[in-house]
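Let's start with one chain on its own, the form predicted alone, as structure tokens.
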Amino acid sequence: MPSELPDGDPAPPSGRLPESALAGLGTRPFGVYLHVPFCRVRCGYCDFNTYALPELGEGSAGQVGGFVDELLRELDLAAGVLSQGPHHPPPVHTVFIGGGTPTLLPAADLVRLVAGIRRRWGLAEGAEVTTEANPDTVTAAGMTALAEGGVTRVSLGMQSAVPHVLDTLERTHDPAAVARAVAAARGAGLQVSLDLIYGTPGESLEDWRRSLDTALALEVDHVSAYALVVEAGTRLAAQVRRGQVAAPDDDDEAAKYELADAILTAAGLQWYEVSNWARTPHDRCRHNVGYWQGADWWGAGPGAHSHVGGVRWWNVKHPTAYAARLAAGHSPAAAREVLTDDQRRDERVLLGVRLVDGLPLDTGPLAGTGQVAGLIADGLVDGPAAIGERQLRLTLRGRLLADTVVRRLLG
């Protein structure tokens, strides 16, 4: 089953936010995340809030069919919440439709969601609008319809080019489907990103090299590469516990990360976040950069998380409970928390150090820290950048040990 929601304080049924959260609304980039929780099958490693259609039982087709209306209903609620008093909903700079498999919905439904955001809030000039997609749900006609409807970018779940690795991950697509999906998206004029996973049990270093080479041969704009994490409660975790497959190995994953960075950099893609490489700054995923920089976003859909002005909240997880809250005229939020100044500082360090720009040493959350010299000596932080530019940036070794860097910076 999907991972549990965190604890928190009760969220008001109206969704109303404290005045302090709205005070700076519009001074920071604003994003909208739309969570589509449906999948054809549930992959064994996945602990996202997703549901294979058979899990929803009889009537699931009706749930999927009415889902867009439910998301639009939450966007109506959001527009009202962000219009409290003198405030107005800011124009949306980025939209990210994730899941699940958003492209299980007809392209016309995804376009209707983008149009709904534009009508309620307005899209900023040059807004980035991304949808995730599984390669076997992509068609040329669908990609064209999305592009004509305002989608600018597609993120394809490639994961691997090696059949036995895909089998272990319980991915259902044929590796050849990735090339067809990239061609369809390219033909529609969309930017294309590929998501890869490394460290799968049984994946050799040559298997991983093959996946990287295959991705680069498709000449995409962006690559994300994530180490496999065995999450509690997943089928993969049960297989590891029973000894059916080996647990991922830290040294193996480190070697594969170093290989990814070397191959992607040589091909002209530059890292801009620990797990992400882009061909140019324009090709970076601006929506995700907003998360890492502490921007504001509204997350709509079952289990979606939101953040506005230091207030974070999360929706109920199950599609049925989500629909029932909205039908009753209530916010679907399950709980929320108001972050303290210390929590916001810690998160700024936790997320900001992962970016290629790093964090300033003389102002902001790192001002006065006494840990930098030791991090430079240990090869985790770029010395010239820290001493000359007064900017903390991770080295390659620091990227491998980013959590260690954060712990030392925060004491």
The other form holds:
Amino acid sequence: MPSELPDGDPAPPSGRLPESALAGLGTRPFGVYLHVPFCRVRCGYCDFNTYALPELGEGSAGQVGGFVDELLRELDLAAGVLSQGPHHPPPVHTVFIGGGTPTLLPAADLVRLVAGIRRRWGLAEGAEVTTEANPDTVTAAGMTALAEGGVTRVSLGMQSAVPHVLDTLERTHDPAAVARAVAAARGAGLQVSLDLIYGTPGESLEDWRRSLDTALALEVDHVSAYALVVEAGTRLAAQVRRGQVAAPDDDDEAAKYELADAILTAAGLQWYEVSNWARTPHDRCRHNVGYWQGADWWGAGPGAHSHVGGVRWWNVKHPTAYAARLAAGHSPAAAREVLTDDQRRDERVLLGVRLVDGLPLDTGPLAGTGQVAGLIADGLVDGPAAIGERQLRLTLRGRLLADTVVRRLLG
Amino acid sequence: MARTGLPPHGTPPDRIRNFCIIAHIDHGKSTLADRMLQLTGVVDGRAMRAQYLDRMDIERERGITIKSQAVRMPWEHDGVTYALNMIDTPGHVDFTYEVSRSLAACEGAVLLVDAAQGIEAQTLANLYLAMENDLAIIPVLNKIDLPAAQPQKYAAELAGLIGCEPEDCLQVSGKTGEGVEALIAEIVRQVPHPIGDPTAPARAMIFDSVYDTYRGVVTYVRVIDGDLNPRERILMMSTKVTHELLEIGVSSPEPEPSKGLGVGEVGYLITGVKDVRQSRVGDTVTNASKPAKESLGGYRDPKPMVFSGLYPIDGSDYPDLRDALDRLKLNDAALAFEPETSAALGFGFRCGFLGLLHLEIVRERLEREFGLDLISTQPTVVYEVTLEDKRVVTVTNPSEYPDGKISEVREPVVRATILAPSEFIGAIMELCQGKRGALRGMDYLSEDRVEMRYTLPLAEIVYDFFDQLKSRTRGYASLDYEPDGDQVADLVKVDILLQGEQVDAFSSIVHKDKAYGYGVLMAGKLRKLIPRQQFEVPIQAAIGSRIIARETIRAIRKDVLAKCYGGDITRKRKLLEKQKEGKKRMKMVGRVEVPQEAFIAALSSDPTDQKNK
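Output the structure of the form predicted together with its partner chain; the preceding block shows the form predicted alone.
Zooming out: every chain and molecule, the one shown earlier first.
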């Protein structure tokens, strides 16, 4: 079951944004997120807004077929809304196609989407265009088609190299598929990132080491590693509640995070966000960095979230409701929030501390905070960086307790 | 019903009947009283508010009567008009003294028992009081309309208790009205009329005293000798204070001013005082100009038996709490309080109560009527601690427990009466032994119902005795107790330390044999309730410097949301906002953040823990 949307204020059917939000358009990087809410099957741990094809029932094939047109219709609406401000929207710096399983759509559809973005706003020089992919759905021909259509990067959901862990996660791919998918993507000239999950019930420290080693053996330049979270309403949550599988343990996950950081660092990948490691700054995911640095982005698709100049909004979740809104000529936004200054400050802190560059101590939201000495004393904040560079940067321990640090900074 | 009532101040004593109703909570006293008000015509059906006599919301909701009142009702019997004064009595064990004063104002009592449940321990206690006061007892089985009613069985039980025949027990239904007229007739026939000296200086006993926002204190009295008249000065014999009588009258049931009150009459006085402490239950009122030589006797200062600290959850509510307690005190002579500071809980008040129910009622009124959120510390009793240097310290709070060499500690004890089906004798004995009780006697009330009498330390009763008694007897047992002096006991103070810092709110005075159990229980509870911190937090239980139990809260290693992408930001920020709110409700003990909820949960007795003890 997909997770619930947050509560917010009503969003206008026109999708119109307040002037204040549009005023700074172009002064920040601008990204587009496209959400493809379809999967062949739903994995037991997943609470993303995605629908296994059988869940959609009769005519789902037609729905998927028409889906690209609906996304393009929302991009038309976006182009209209963004051109109402004083500045012309800039060319798009980053595109991220997520899901769901975007590669469930034919490569030609994904290429049409990229072309649609280019036609409306243009793509900036050296723009990053990422698509997520399930190793099962990747073919060499498909990768080549994507690369030719403007895609530059692929993020593969590897999750684990250990069969019993993949079983518990209900992932369908066989571990060997990952190597084939990486080869196909690299053959097409794409940057490759692998997603890993640690803390799955039954996963030993040795299992996790094996997954990390396997990922590194594929010589990728980017790895994301996420602790498994048992989200309410998922099949996994029900299994945990019934005692069929053990709940993930924080201490175990902490040990696995430390192991990941050690192994990845030794292999030449450096952390640049709490859950992300890259070989060089060029290998970082710029689209995601935009989320953490307060960039503007338009999220199109069911349940997608957007942010422009201090206004956040999110679309209705179900593909049918989404399609109906657009067919009626309305914005698919379910609700939105116009952030107060305090809320923007809180967000800058909670997002900024997650990054390797951290936050400046003398300007911005942390100016005047009296908490830093205590955080250094507790080993959560890097002392030399705070003293020498005047930057608040988390230590390894601090990364594991990042939410504690944020509460201490803002409490 | 009588066409016209007899005027107060001129009613011959032989036309007066003063009676009360003795009943257990839920046995239908208020419903029966309502029915009498209707039958005697003092309240018509339309004006009838269900359970007219119970004025306060809490009373109505919990179905119990806290404050009693008196109603004068006219009734014609064999062509003669009578004035019936029905004096309502509180039904709970905490208010035994108030009950005894109400009984002293009567010549007769209706013993009202639920025909489906039989007599309960508190009713039995009040019946003893009534019989000691030589009241005529009219046994009545109520709720005979209920399918589960067993009037024969319980009539036999009542007959055995009061020495009458089972057929002498009247059968009524307050709900349908069946048998109520016959009951009123029996009251006129069986209850003796009052006897007093009309020419003597006035002596009237205060049996209740209520604060009214508009009128100040309303004092309810029963005149024994002489008379009281409007505008005269009266003297309160125990406090030696005089007041002018601004108004005197009777309730029927709304107040009706009269020309005075004569021998045997029951009514109210208004003097304009604002504080019930100036008009105390049990005191004797006399004429200031020609005072009586001797008071009626029986007056007793209300004495708090149970103490608990009340603290506002939001420290800025402290002044509001003080104002609220001041207001409650106007109407509750037994409530005592003084400021107290706790390192863990901040500023609050040490409050004294007559018993646990009294504590609960006060707390509930503070929360409901005054909108306060409160933490109450574990109730304790009053200990007399004698030091080796012969100094005696009175301890109502574990923090006052002296550190020096102690030669003796005395604790209050109670005589407890427990009524229960006989199948539970074993379970009750086991419970009472575990609570350091001494069996004083046991009697069968009927074939399958037993009365057990115990001496028990009050401290054991205030902890969780009643809940356990109920759970071990599937709710069938009832309990009554009254103070019975004190005894020497082998007691110690157990402290709880968080990271070496004593948490005063968790200190407790317990029997030596139970100290270890208490220490282990509290340390274990706190380990579960206090969230993991960035550092390891040892929890220790100690007697003096001796550690008797230890638990450790391990340091937290991970507190970070792994994924925080575009769609997660709003949710994450909202969570942070909630946590910031939550942090305001954290109390710091040294460096340890303890959520308010942990204090509340640790201080409330958790039934699941108790079952395992």
